[in-house]
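Next comes just one chain, in C-alpha cells: the form predicted alone.
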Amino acid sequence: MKDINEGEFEAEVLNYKGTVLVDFNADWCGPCRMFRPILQAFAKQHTDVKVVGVNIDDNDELAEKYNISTIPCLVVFKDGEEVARKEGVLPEKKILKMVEG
C-alpha cells in the first residue's frame, strides 16, 4: 500500500488501467489507524488491485474535489472512473465485494 499526494493522483489513479482502491484518511483519525493493517493485508492478498492512501490533511484540495466528508472513506476507481464508495472501517470481505462490484 502506497501513500500518494495530489500531484501523484492523476498518474496513480486516474490514468491507471485497472482497479485502484483509494483510502482517504488522516493521521489523527483513530478508525483510520485501526483500518490501515486491514487494507495492507488486503493489498498483499489481492495484488490485482492497486491500493493507495491519501491523507486528507495534506491533500485537502483532493479531498474537497471528491467530497470526502467522513473518514476513513474508500473509493474504488476502475480505469480512472469512480465506481464505488463506502465510509467507515470495513472487514476484508466487504472490501473485496466492493472492489468486485
Contents of the next structure:
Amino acid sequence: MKDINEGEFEAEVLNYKGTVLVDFNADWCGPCRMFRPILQAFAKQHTDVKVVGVNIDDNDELAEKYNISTIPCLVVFKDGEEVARKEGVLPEKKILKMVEG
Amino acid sequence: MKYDVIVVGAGIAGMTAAIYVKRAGKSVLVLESVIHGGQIINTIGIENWPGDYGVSGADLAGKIYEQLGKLGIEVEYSEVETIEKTSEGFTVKTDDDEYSCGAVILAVGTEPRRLSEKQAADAGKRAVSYCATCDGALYKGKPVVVVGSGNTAKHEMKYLENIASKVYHIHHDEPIPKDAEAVFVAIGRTPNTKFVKDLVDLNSEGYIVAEEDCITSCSGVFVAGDCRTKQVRQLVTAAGDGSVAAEAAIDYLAKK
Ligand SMILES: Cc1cc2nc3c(=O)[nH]c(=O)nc-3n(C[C@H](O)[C@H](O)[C@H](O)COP(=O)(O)OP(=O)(O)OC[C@H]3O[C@@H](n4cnc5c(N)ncnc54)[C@H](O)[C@@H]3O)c2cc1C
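Can you give me the structure for the form predicted in complex with the partner chain, which would complement the form predicted alone we have just seen?
Expanding to the full complex; the earlier chain stays at the top.
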C-alpha cells in the first residue's frame, strides 16, 4: 500500500485499468490508524487489487473534489470510475464485499 | 460452531468479558459489527483510564485487541441480527453465519442519536457528522452548525471554533442555518438494543435492565457496559461490567 498525492492521482487511479481502493485518511485520525493495518493485510492477500492512501491534509483539493465528509473513507475505483464508497473502519470481509460489488 | 459463551460487541465491555471467560477455561467468540474498540476509538487524550495517561481511544482499543490475540480469543466481524433461546442454549444469527452457545453476554453499547426527520430533510445534501474531532478539519474556514444542548455539544463547539469560519449553535429541532456547510450533531446517545427487545427486558429508553450483577430478565443472557441501566457510563465501568458479566455467565454454565 503506497501513499499518493494530487499530482499522482490521475496516473495511479483514474488511468488505471483495474480495481483501486483509495483510503482517504489523516495522521490525527485514530480510526484511520486502526484501518491501515487492515488495508495492508488486504493488499497482501488480494494482489489483483491496488490499494493507495491519500492524506487529506496534504491533498485537500482531492478531498474536496471527492466530497470526503468524514474519514476514514474508502472509495473503490474500477477502470477509473468510482463504483462504491464507505465511511469508517471496515473489516477485511466488508472490504472484499465492496470490491466484489 | 458451538461455544460456551458468545459476546456480542467488541467495545471495552465486550473485550474485557471475553478475557475473563477465556481465562476461566471456557470457549468464547466475540461478534462485532464494526471494529473492536467501540465508541471510544475517535477520542484522543483519555485522562481517566488508569495506567495509561493520555492514551487515545484507538491505541487503547488496539492494545486490548492485541491482548485478546495473545490469549487466543476469536473475534469475528459480523453484525448479530437475532438471538434465539433453544432447549440447549442459544442460537446466534449474524448477517452471514449462525452459531450456538450456552450463554450470551450483550455488550452492544450505544450509538449517537440521529437527527430528527425534519432536521435531516433540512440538512439535505450537506454533510452530517456525529464527531467534530473526526470530521471538523474538513471544514476549515467554512461555516458549520452544532445541534444539541448538552456537554458534548459545548465540547464540539469549542473544538470547531478554532477551525470553522463561524460556528452556529441550535437546539434539537430548530431550523438549520442556510449557509452552514456541515451539521455536527450532539443530541445524546441511544442503546443498540432493538434486535434483543423480545429476548430481554428493556427500559423506556431501550437500555437493558439489570443491576450491578449484570443478570438480565432472560436466564443465560448477561449484559455489560453502556447498554445496561446504570448511573455511570465510562470505560472503567464498562470494563468492570465485563468481568462481572463473565463471572455470572461462568457461574450459570456451571449450574446448568
Ligand atoms: C466522544 C466520547 C468521549 C468519551 N470519553 C471518555 C473518557 O474520556 N473516559 C471514559 O471513561 N469514557 C469516555 N467515554 C465513554 C466510553 O467511551 C464508554 O463508556 C465505553 O466506551 C462503553 O463501552 P461499551 O463496550 O459498553 O460500548 P461501546 O463502546 O459502544 O461498544 C459496543 C460495541 O458493540 C458493537 N455492536 C452493537 N450492536 C451490535 C450487533 N448487533 N452485533 C455486533 N456488534 C454490535 C458496536 O459496533 C460497538 O463496537 C466517551 C464517549 C464518547 C462518545
